[in-house]
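We begin with a single chain expressed as structure tokens, specifically the form predicted on its own.
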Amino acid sequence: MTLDVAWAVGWVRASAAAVLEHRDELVELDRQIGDGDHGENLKRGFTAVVAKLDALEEPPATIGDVLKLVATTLMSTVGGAAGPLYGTAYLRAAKAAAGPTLDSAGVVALLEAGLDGIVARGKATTGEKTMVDAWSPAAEAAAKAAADGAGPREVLRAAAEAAARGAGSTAPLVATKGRASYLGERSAGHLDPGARSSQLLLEAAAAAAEPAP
């Protein structure tokens, strides 16, 4: 089994409609921690990815050029440090899934470069309470599922699980990077909105792998 573009495109809508069912949520963290227009600008940029997809009169080739359509919309649409973040995220995850086809190592492949965009983009590490948290464990998740012999489904949804946990993960953390990093020891007990909406794309990403109903 492989994933495909049509995997890619309902990724993209999964996620659109995950970010929309969880945008006051998103806000709410990032108030508590932030300046609470997470849920807001993620929205609008995922509203502006699906209008595009839409618009497209050709439908994309490769998977990489679904997720450089994401990237370049996020980067233009989305405020504060998400839109760059997440906008190098999948731009450099594009890269990695230039073909029409994803194995399970390219499923890992285009998580790993995912991850490397963040943290280049970001220059933070896990532990410092941002969606590093969430990305780092679901990409070393797929690499040992993928190891271990699963397919592109089953590495997507451990990777999907493992973004959970680390999203989880964050609560208790004091951040050291970030708006949240400003209120130091205040900043424990939230979780970290990048963590928790990397956890639900991430989640997507798996969702839409899975056969239809």
Given for the second form:
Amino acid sequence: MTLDVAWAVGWVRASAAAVLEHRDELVELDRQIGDGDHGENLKRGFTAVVAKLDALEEPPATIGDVLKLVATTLMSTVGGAAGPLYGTAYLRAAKAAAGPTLDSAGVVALLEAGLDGIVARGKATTGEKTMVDAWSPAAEAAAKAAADGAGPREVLRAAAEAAARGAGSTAPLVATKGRASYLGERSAGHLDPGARSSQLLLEAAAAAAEPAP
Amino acid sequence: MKKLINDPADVVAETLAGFAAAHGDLVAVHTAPDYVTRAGGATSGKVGLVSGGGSGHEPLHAGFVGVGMLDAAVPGAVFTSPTPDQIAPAFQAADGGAGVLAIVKNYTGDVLNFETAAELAEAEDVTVRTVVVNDDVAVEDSLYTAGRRGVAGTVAVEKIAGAAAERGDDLDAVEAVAKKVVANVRTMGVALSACTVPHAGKPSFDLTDDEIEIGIGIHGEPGRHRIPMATADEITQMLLTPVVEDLRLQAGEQVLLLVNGMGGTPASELYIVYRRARQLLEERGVEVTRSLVGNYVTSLEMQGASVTVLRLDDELTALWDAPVHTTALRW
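Starting from the form predicted on its own above, please write out the structure of the form predicted together with the partner chain.
Full complex below, order starting with the chain above.
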């Protein structure tokens, strides 16, 4: 099987729903070690993305078109660090997924491009208590699943599960990048809100690939 | 949460609407995207000065738009940096053909969004240079953090670079003097209470009645040390000492002393802090030749203050003294 534009649109809608559902949780995580706006900013961004999707007269032709719309809308509505980081991630992912469909290798390329975008913009690496701690294991798990012959759905599932573990692993870490870094040792003991939202978005990608019930 | 607001989602838009209505002689407020320029727009041939950041720090930055200071300011959501599609049009609006200097506080979101906006503006043939302000000495080991934050010292950078641009300096010269201010200005702050971001609905951190946070930034984030409440003189010493030591101030040097309120502290308390800070500087043989006391870089209704020292020479003193006509700073 391959993933198509309908999957990409479904991913966006599932992401918006997840962000809306977890808005307060993300605000609270960010309040503990940052400034408490992450959930509100992502809600504003994904609400705008869905409004733009709904306003389109014709469905997007490629997966890349969908992701590019996400990228530009997040960049122009989210602000903070998350706006440029997710904006760049989706922009790079859009370039990696330029065609109408994706096979397993295509999913891996998409995730690796998204990770590369976040790393390039944020200059962060794993273990610094950031989004990278969710995206990096996700891309790795996806690549391993694809190499083992898994289909795109299983590749996304592997990525989402790895993202969840990665996000969970940020709790004991001391932040060295972003706003939380100013807390030093006091940042330990809290989940990183960016890693948590990354987990939600990657789980939405996997959920959108599941067959309709 | 008790605030004089309508809907948390409308705070920035309604602030800007009131600001525009009150100060139409000085500023023009643009919406969708939101940014503020001087009423007359860009001055032909003059370097444009643009700054911005999250809302909630008023009068920073829109309060400093006007003759002798900024050409444009870009307000983001409360405590959230503005987006590139706001900043890039502000760059264009501020460009009088001599290029634009962006003054950016060192916070990850501000740096990333201004960086992206500069790329967008460059694509439209606007030359953009960026100076990052990082005056906060509370961040002790920058190797393990996002680096020192940009806080109240930003006012001095904007005022002095603004004066240089106004007298006709070219982009290289305005950038150089802005960097000179950054290199010679340091700040340390204290919070006695947290503030409440409207959309969060509860205080950004929890402090008991007998605790204070030493070394805060300006976004409501906690500082590095939580200590028991102390006297104003003791707290002032805790703020001033690391500032003076980081600047390696020597006897005989001249400085500007800025005591900045975080929004919820009365002027009387700021003057008590100023008094002690000035005594401490004079005890070291440092001469305070310029002063500023008041709420300039705030964190909503947070109680607290910061102490900023800028090492002055003849050039910086003259530029500080140059006329300025904005809603929040005027002489």
